[in-house]
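Next up: a single chain in structure tokens, the form predicted on its own.
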Amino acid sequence: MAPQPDTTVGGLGEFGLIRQITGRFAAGPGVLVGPGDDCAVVAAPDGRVAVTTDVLVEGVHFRLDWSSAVEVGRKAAAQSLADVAAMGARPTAIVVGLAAPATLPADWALGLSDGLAAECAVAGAYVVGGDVVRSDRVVVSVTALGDLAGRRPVLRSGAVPGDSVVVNGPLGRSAAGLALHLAGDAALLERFAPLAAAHRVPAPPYAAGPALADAGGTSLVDVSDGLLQDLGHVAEASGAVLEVDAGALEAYVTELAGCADALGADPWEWVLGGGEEHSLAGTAPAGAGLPPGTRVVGRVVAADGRAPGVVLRGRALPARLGWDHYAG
């Protein structure tokens, strides 16, 4: 009998392994030397670049037994991709490193390729290349470039006294879907199954982030880590204290008030507390015509001597605002 080929990452080896991947990557129109050589070319008409990078570690971010490889892939890219629509910019392409054991089957290796293609792809972008390394576990890392386009990057220190707090973009899904998965029951996960893939795929604004910079958008930032923590970090970098209208998030808490009470849960936590969201929250100047999908959920005061940070109106806060890994 002949022998079966080996189809994981080490049977393929590396360059072997690079080959199939680079072969399902398309060229875009920016992309002037795409994957094969030392490094990719990209086109930056703007003569600036955002740049951003984001690392994704098995048993962290993701877990095997949760995700198909595709789903992996296309959380990588929304990361980073995210990052890039809270400068102003739009995605252009994106690069990735790829740590796993030699064992890993090759399939899952491609299976990951082609979320990450496939996530570029709603976002306007391309993967122009990478790098693979073996380790003991799956670690991606992606890397995303932006082009701002003539506009001005919206940091996280432009809100003023004024602006509105503003959101684009769910809250709190990713929370849910989490807690749907640690607690691990079949039937829960099927009758909550858009959650629970909410937290497995993000699905970014992409094209709110240009947008709200077109609107004047005066800050801007990714929802990854919870919306009070990330709103927390534009109210520090701007020295302004943002008011939060617990009363303008009730539709968020009450799409995942049924999910909530299956799960025995507060969603106000998962709301304000949730990462992974990867929406876009900020502030902008009142009454400026904002994006579709936008809504306004605060607005920005003077610190007035105060220490700046966010103040939440209408409920106390949360014992912990957000996402920390070093956080104990």
The other form holds:
There are 2 protein chains.
Amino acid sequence: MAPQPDTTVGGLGEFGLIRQITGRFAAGPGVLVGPGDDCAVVAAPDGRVAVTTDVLVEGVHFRLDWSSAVEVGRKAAAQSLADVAAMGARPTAIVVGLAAPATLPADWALGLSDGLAAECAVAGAYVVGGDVVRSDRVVVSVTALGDLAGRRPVLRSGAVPGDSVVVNGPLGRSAAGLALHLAGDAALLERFAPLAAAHRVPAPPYAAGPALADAGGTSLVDVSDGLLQDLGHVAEASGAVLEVDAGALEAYVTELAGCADALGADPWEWVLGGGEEHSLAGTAPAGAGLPPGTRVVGRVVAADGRAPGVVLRGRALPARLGWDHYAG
Amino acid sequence: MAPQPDTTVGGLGEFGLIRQITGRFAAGPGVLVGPGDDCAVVAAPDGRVAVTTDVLVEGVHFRLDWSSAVEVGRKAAAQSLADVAAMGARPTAIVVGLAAPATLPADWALGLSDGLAAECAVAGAYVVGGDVVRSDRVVVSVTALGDLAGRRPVLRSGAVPGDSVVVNGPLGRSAAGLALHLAGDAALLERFAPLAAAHRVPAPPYAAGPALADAGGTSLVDVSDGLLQDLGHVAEASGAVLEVDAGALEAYVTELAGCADALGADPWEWVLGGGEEHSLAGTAPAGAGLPPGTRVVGRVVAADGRAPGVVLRGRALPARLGWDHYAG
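Could you give the coordinates for the form predicted in complex with a further copy of the same chain, as opposed to the form predicted on its own above?
Below, the chain from earlier opens the complete complex, with every other chain and molecule after it.
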């Protein structure tokens, strides 16, 4: 009997794996040198490049028994690509580091690559390079580049009293999905499948980043740690108080009510504190023409001697909010 | 008695650690937005950006009992910055991902940051952003950006018959240092301290990358896997045969002879196959005016029906050469 081919990452070898992976990445108009050399070369027609990096660790940011390889790839790419959008930039390219055990099935690495490429396609970007190394645990690092196309970058520090607080994209869906996966009830996972999927693969509103910048947006972040916590970064950087109206968030809560009922959970915790959503939140001048899907959820007021921060109006804060990688 | 402050990464918390780390990074002229927002923004005056990423894993690429945190930071930065030089570009910025256990001393993370910043200073680049996440093992990912300043990128595929094969920077020193650390003899580590240090902190000849490009260099790589293996990538990409003269490498071997004698090792293995050196190797037209420190070590000849590859002239190949992350 012929020996079975070794279909693990280790069996394929570093160079064999890299060859198979890079064969899956499409070339794009702004990709001047693609994968396979010491560096990629990407067009930066604006004379500036926005750059951000994120790391995902198996067991912390994803679980191999919950997510397919394609889903992990999409989530890893989305996390960094959303940061680019949150500067008001258009994502152009990502480079990827993969640390993986030799025993990892090669198909998993290829699925990851397909997921990275698929999410890049949604955002208009390309996978242009990477590194593959040995490790006892799967770790994926994604660095994303973006083109500001002449725009000023939209920072966290630009909120001014009188601005509206705005959100583009859903809130609390990823947190609801995480709760569903943690509960592990197959019937509920099936019944609320779109929410479970929203945890495994977030859907950042990429185009809304540049659109909010063009609309005069004064500050912008992506919702990675939770709405109130991320708006808190804006408040601190801007030295202002952001008042969020609970009433303006009812629509997000209502959407999650059925799932929250089924799990005995508080949907307000998900909407106010749920991370990994990668929607966009920030501030814009009151009365500005906002891009489609943008909702006004509050206003910026002067700190007037108070500590900068976020205040929820019309409702008491839920007990548990936010996410610190070395707390909670 | 007052409780002792918790001086671990976990005790400081994600945001506390990020605040302390980013306080250590100097601002630079090309850094338009530094650490602390969703993205950094870096000048790309050339309208293109070179980008590369590398991942280092504790126990695979560095050992906490061999290397200080500063040394790990310098090595992690050097590895990516050398890839930028190997395109003929000048490094401008890096972003860094750190995955670390909550029990890691915060001082280690700060030392790593100092090392990253120090190596960037050598290369003329800046640390502009990063991510910190929880993991059971230390993993460091570094993505470096570079400016081609109007140059064509020097690819692996440009070697043509008649070119000289060239090297800039030392060879085999990192491999000798690795052998010293593996042997673990304190007296030898002391006697050959510069070689041991060369393993912990490589010294890529950053300026030689753009200089070789300006000299008309036709191909360029950094020596990360071993001279013959990395030149093999050039040979394959160029469809040519690279003949390397053993005689031209004697100087590198002689420098390592004392250490090799003491360890009972073959210094030719180190010079021909030693990785993680991050010197530059490639090809340039015969007779080109080469930058200081560049040595001609061979020539490019037509494949003429042979498989592209590297041939060593004047000496038999040592038995063990090269490095594959999922082999050897």
